[in-house]
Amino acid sequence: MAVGIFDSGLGGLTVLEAVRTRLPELPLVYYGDNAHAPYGVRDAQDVYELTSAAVHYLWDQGCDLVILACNTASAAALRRMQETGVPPGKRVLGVFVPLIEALTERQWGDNSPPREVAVNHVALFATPATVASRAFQRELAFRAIGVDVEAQACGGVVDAIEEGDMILAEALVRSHVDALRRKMPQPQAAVLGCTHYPLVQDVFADALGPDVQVFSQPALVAASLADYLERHPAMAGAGGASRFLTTGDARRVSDRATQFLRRRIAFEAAA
């Protein structure tokens, strides 16, 4: 048994690295649906079906706890999966929760009425599918009032990162920040709502300027997982080495992952 981490591609490796740093003894199974990436341009039903199939696959691999390290999957599939029923002894968690906890400075289990928070103007950078879902705004509205969220769909960024073209990725990030600033000239905070974006977080921060607080997911998700496993230790599983599985070309995905993490990563083809 291990904790499963799922993403449509390689962006979730940023979450895996943060979890590995925070919980070095925790066995992990990373599953990338690279054959169907990117999810950010797919419709909600398609994303739900692909995500549901991936989560069930990881449950079958012995991962009782699965983290959707993909904002598009979290936005389109998580609530629906939870509402339709998760099997006893299984859990699936998303990556929005730690972001919103950090932004609102309140724990997810705090069910008190929405209240004012320190940040009133938030820029959300995400994939087109995540932006279209408005899932981040919906979840935030349950916990905070008076927060203006301006979302910017960052088309092309994930594709550039997946292809290893960081020059194009940087140019696209700066273009999307410029577009956001035309709609919200002075954001107080920026949310990087895609797990690929930490790989270009410095570019976002530079383009936004020093007065904008940037919220990125990997460290927040790792801290939230550590807290969850402290409260639910049985969900951590027992023993076993970490594994990397992909629906794509294992050699090509391994090469890209090695470039991402700057250490050798060997993916296996998912059975």
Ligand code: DGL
The other form holds:
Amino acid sequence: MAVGIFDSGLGGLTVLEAVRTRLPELPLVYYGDNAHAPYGVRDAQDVYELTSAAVHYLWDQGCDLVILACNTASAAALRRMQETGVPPGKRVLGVFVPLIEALTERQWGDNSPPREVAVNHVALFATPATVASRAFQRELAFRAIGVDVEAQACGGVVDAIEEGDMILAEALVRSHVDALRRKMPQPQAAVLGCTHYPLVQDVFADALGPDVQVFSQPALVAASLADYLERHPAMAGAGGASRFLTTGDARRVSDRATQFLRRRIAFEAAA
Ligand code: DGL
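Pass me the form predicted together with the named molecule as well; I've looked at the form predicted on its own already.
Okay, now the whole complex, with that chain kicking things off.
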């Protein structure tokens, strides 16, 4: 029993690390669907089916609470899964809401009507599927008024990161920031709406310049999970060791993960 953390591939490790820092005693089961990554170029139905299968797998492994540490999965599947049936005693949460609550200066679960907020020009960097879903704009509209969002679909960045080609990833990030600036010359805030992007956060921050506040998810999601578990302690499970599971080639995925996190990570093949 542990909390499940799901991502299409390696990106969710950025969330896992933040959760580990915030809640060092909490056992975690990380599940990367590397065999089917990237999700960001798939259609919504495809992402929904893959995500739903992965979440059911983690529930079956004894993880009563599963975090979708993937914006693409959250955008395409979270609301639909929550509406169409989560089994009793199980829960699935996404990564959008903690980010939007931070952007709109709201406390967890503050469902008061949308109001004006400090930032009015927001750049969203995300996968093509997340941008196409408009899920970010929808969730934002429930909480804030008068915020202009310009979204940039960052094609290729996730593939480059999954392949470990950080030089290509950096070049692509810079060209996507340029493209965004042509549409919105002076964003006040930038949202890194993909869990892979914190791995190139410095490049985003450098390309955007010092006047743009960069919102990145891992620490926000970890804080929100800590808050949730304080209110629902039973959802943390009853102990057990942390594990790393993948649908891909376990040795290759372990090598990449070790390279990203700079500590030895050993993935097992998901049975
Ligand atoms: N890491 C995922 C996200 O947060 C998507 C990566 C992918 O395209 O698979 O959106």
